[in-house]
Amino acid sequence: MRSEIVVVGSLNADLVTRLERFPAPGETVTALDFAVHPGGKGANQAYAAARLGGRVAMLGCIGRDAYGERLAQSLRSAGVDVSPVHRDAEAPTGLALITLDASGENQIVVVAGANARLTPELVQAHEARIAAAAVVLLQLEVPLGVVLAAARIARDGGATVILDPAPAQPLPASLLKCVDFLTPNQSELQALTGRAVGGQAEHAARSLANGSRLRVIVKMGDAGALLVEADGQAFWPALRVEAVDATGAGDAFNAALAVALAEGRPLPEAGRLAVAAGALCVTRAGAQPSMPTRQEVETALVR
């Protein structure tokens, strides 16, 4: 039985500043503190999946610098196989500049760095491993050609493909045909469909699925998550928690979904596990430091 989760995506150093409130345009505010955390949507998902008990490999690109080694070591510490991670001699490791307000909401600016040096050729070099995976996790912080190459290999090999469409951008039909689960949040869903979502998330998600095998899971923050598929829909309500930092919550969700599916669990159970992991993530600061363990998630589900 297939069991490995392969993550193809970004690795970033997260430079995090906390504020009482976000500044208005042209305004200067004083930060409460500053910290550096390992991050990047790809690395976050790999780290979270390993913390949840998954067997995980990471394929991405870092620079030959201190930030890059710190990111690789963080993944190793969680049990992620980082042997497919490429060290680029010409580009620095990617960065994410993150500001948090007192409510835990975030604003993020990403500097691609070495993530932009990941190529379809580097993906092809790991074709056998991607094709043999149970689940392949993808995001959009690396070049779109890389995402498409990985998705095609995964589809042809029979792996389940989960795509987090963030940062949101137009997605070619050739990519969507390779995806089993598309997991936008509400703002990404609006960007992908070109229509205001508001209370109409189901209709927007169904327009993306468009009668195909694609399943759309809309991550709705503290409300929960909505699954829309060709023959119906389901809603998984969120756990009630006190939010500290929303960074990484979507990554925790996708990681938990991947782990559950790789274990062969039914989709309703996978969805509940994913919602719980996302909720627990926001109760702690940082992306990877906030990722819950499997025991924490399962305990939260039985409360």
Second form
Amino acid sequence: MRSEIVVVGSLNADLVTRLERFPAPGETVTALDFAVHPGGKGANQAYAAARLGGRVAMLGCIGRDAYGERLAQSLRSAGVDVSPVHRDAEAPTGLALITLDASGENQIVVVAGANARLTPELVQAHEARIAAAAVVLLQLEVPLGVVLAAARIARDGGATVILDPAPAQPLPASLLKCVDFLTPNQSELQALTGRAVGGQAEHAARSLANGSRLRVIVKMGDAGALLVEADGQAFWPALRVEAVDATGAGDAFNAALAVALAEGRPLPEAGRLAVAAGALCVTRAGAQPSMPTRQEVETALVR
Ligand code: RIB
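The form predicted together with ligand RIB is what I want next, because the block you gave corresponds to the form predicted alone; please supply it.
Entire complex below, previous chain first.
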């Protein structure tokens, strides 16, 4: 049986400042503190999936610098196979400039760096592994051509494809045809559909799912998550937690979904695991440092 989860995506060093409140345009504010954490949507999903018990490989691109080595080391420490991670001699490792306010909300600016150097050819070099995966996890912090190449290989090989459309950008139909699960948050759903989401997430999601095999899972933060598919829908309510830092919560969600699906668990169970993993991630600071273990997720679900 297939069991590996292959992540094709970004690795970033997260430069995080914590503030009382976000500055207005043109305003200067003083930070409460500063920290550097391993991050990047792809790497976070790989790290989280391994912490949750998945067998995981990461395909991405880092620079030949100290941040790159630190990111690879973080993934190794969780048990991720980083042998497919390419070290680029021309570009520095990707960065994310993150500010957090007192409620744990974040604002993120990503500097792609080496992530932009990942190519369809580098993906092609790992064709057999991607095609044989149980689940392939994709996001949009690497070039769209890379995402499309990986999604096609995965679809043709029979792997389940989960695409996190973040940061949001228009998606070609040729990509959506290769995707099994699309997991936007509400603002990404709005950007993808051009529809004001508000209380209407279901309608917007349905406009993507209707007439296709695509399942849309809308990540609704502290409300939970909504699954919309051509012939039905479901809602998985959130767990109540004390929010410290929302960074990486969406990545924890996708990782848990992938691990559960790779284990052959039914979708409702996978959805509940995903919601719990996302909620627990919010209770701690940093992206990768806040990813929960399987034990923590199982315990939270029976509470
Ligand atoms: O999803 C959270 C991640 O987004 C951060 O770790 C940051 O690197 C950005 O990519």
